[in-house]
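Take a look at this single chain, the form predicted alone, given in C-alpha cells.
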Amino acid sequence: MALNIAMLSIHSSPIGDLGTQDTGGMSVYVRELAKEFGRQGHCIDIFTQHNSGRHQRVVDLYDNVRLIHLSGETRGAVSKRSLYAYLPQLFHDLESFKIKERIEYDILHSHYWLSGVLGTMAQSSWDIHHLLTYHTIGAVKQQTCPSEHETELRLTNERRLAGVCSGLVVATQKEKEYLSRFDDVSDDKITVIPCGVDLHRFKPLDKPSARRQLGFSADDFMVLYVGRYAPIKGLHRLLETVGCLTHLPGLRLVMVGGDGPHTPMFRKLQSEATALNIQNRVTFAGRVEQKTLPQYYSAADVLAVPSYYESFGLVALEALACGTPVVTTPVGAMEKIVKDGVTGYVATDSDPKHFARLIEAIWLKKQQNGLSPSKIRASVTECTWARSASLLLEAYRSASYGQQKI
C-alpha cells in the first residue's frame, strides 16, 4: 500500500547549499530517501523553513516528492537559533496547507529537534505516528565539543521528545546507545536504519583526469576534508595534524565546505594555518556542488575525518564508494565501514600526532602502489540508499512498534 509521509526539516532544506552552516548529511539523508520512496510510489511532503521566500512555495523535487516552504508570518530566512519561537506560526502554515490540499497522512517523520517540536503539535493536531531522528544529540555534542554551546532550550526539549515522540529512528548502534545513556530511551522505542550511499554518483574516476580537471599536481599528496566548518567537526585537530606531516613531499590539505571567507570560522582557520607554517599547504575549496564531489573523492589520496562527533559520518561512505581511503576518529558508523588496514585507519587516540602516523600510514601504502579502489569500492556496496529506505518504510509500517500498523 502506498503511504502520504509528512517530513519536517524546518531549518535546513534537502536543496540547500551542502557544506554551509546548517546543511550536511541530514539534508542529504531526508532528499535521498524521499527520493527512494517516491520511486516505489510513496508521496512525499518536504516541509521547510529554510530560504523561504527565495524558492516557490512548492517545488516539485522528484516523482512523487514536493519540498514546501513554510513562512507563517516570517519574512525570508530566520536563524537556526531565532527559529524556535517561530514554530507555533509554521504549525498554522502547515495545517493551512494540509487542509487546503485535503491530504490525510500516514506517517509524519521529523529532523532533528526544531522539527521535533513542530511535529509535536502535529502529532496532538493529527492524531499521527510521528517519528523523530535528531541527526545529532545535544547532550552528546556538549560532552565532546562544549564549545559548540548547546542550550538548555535544546537540552529539555529532546529530553522531553524522546518520550512524547511514538518512536525514534537513528543511524548506529552508537546512537542508540546514546539515547539510552542520556535521554532515557528504552530500547524498544529506537529503531537502527544505517545511512546509505549513492553508487552511480559515487563511484571511482580516474585520479590523473580529475586533478587535472580541479587544478591540483599529480605529485600532490592530498589529504580532503569534506563538511561543515564548525568546532565538531575537529578542523583544529586536522590542522595541527598536517603540522606534524610537513617532512611528506607534496603534502596538500584540500578543505571542501564552509560559508566562504567572509565568515569568523574561515579567517580563523587561515589564522590557524598561518601559526602552524602551513598556509601553503592547506587550499581552501569553499563549497563544492555534490555532482563534483567524486572528482574531489577521486583525486584526493586519502579523506580526513577528524570529528569529536559524527551521528553517521556519510562523507567516509562516500569516499569509501569512490574507492578513496578514510582515516577517522572513531564517530558515527566509522567502526563498522572503515577496516584498518584495508579501506583506510580508525584513530585510537585523539593526539593529532596519532592522527597524523595513520594519514602517513596511507602515504606509505601509495608508495607502495597504495590501496585498491575497487576492493574499498566493494566494502559499501550494500550499503545503498534502496536499502535504508526499505528498512525505514518497515518502521513506518510497523508505525511504532508495536502499535496498530499502517
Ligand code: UDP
Contents of the next structure:
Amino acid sequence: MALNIAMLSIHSSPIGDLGTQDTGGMSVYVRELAKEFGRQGHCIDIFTQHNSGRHQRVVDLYDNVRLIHLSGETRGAVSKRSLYAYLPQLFHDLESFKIKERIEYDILHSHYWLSGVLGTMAQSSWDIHHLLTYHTIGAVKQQTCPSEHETELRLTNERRLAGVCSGLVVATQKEKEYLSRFDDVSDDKITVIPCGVDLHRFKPLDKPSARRQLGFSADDFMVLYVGRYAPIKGLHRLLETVGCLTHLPGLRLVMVGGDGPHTPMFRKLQSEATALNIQNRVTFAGRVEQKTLPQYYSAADVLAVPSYYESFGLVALEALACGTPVVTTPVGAMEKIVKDGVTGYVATDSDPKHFARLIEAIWLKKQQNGLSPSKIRASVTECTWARSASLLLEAYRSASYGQQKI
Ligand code: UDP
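Having gone through the form predicted alone, I am curious about the other one (the form predicted together with ligand UDP); can you provide its structure?
Below is the entire complex, every chain and molecule, led by the chain shown above.
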C-alpha cells in the first residue's frame, strides 16, 4: 500500500546550497530518501521554512515528491537561531496546508530537533506516528568538540523529544549507543538505518582529465576536504596535519565548501594557513555543486575527514564510490565504511602528527601504485539510497502497525 509521508526539514531545505553553514548531509538525506520513496509510488510532502532560492510555496521536486515552503507570519527566512519562537506559527501554516489539501498522512518524520519540536505539535493534533532523526545530537557535539557550545534550549528539547516521539532513527550503532547513554532511551525505540550514496552520480572519473578540468597539476599529491566550514569538522587540525607534511613533493590541500571568502570562518582558516606557512599549498575552492564533486573526488589522492563528530559522514562514502581512499578520525560510520589499511585509514589518535602519518601512508601506496579505484568503489556498492529507503520504509510500517494506521 502506498503511504502518505510528511517530512519536516524546517531549518534546512533539501534543495538548499550544500556545503554552506546549515545545509549538508541532512539535506542530502531528506532529498535522496524522498526521491526513492517517490519512485516506489509513495507520496511525500517535505515541509521547510528555509527558502534561499525564493521558490514558490509548493515545488514539485521528483515523482510524487513535493516541497512545501512554510512561512506563517515570518515574511522571509528566519535564521536557525531564532526559529524556535516561530514554530507555533509554522505549525499553524502546516495545519492549514493539510486541511486545504485534505490529506491524511500515514507517518511523520522530522529531521533535526527544531523539526522535532514542530513535529510534536502535529503528533498530538493529528494523532500520528512521529519518527525523529536528530542528525546531530547537541550533547554529543558539545562533548566531542571543545569549541562548540549548545544552548540549554536545544539540549533540553532533545532530551524531551527522545521521550515524546514514537521512535528515533539514527545512521549508526554508535549513535544509538550515544542516545541510550545520554538520554536513557530504550533500545527498542531506536532504529539504525545507514545512509547511502548515489552510485550513478559518484563514480571514478579519469584522474588526469579531472585535474586538468579543475586546473590542478598532474604532479600534485592532492589531499581533499569536502564539507561545511564548521568547528566540528576539525579544519584547524587538518591545516596542522598539512603543516607536518610539507616534505611531500607537490603536496596540495584543496578545501571545498564554506560560505565564501568574506566570512569570519574563511578568514580564520586563511590566517591559520599563513601562520603555519602553508598558504601556498592550500586552495580554498569554495562551495561546489554536488554534480561537480565527482571530478574533485576523482582528482584527489585522498579525502581527509578530520571531524570531531559526524552522525554518519556522507562525503567519505562519496569519495570511496569515486575510487578515492579516505583518511578519517573514528567518527560516524567511518569504521564501518573505510576498510582500514585497504580503502584508507581510521586514526586511532587525535594528534595531527598521527593523521599526517596516515596521509603519508597513502602517498607511499600511491608511489607503489597500490590503490585501485575500482576496488575501492567495489567496497561501497551495497550502500545505496534504495537500501536505506527500504529499511526506513520497514521502520515506518512497523512503527505504525501498533496504531493500525497502515
Ligand atoms: N556538499 C556539496 N558541496 C559542497 C560541500 C558539500 O554538495 O561544496 C555535500 C556533499 O556531497 C555531502 C554533503 O554536502 O553529500 C555533506 O554531508 P556530510 O554527511 O559529509 O556532512 P554534514 O553536512 O552532514 O556535516
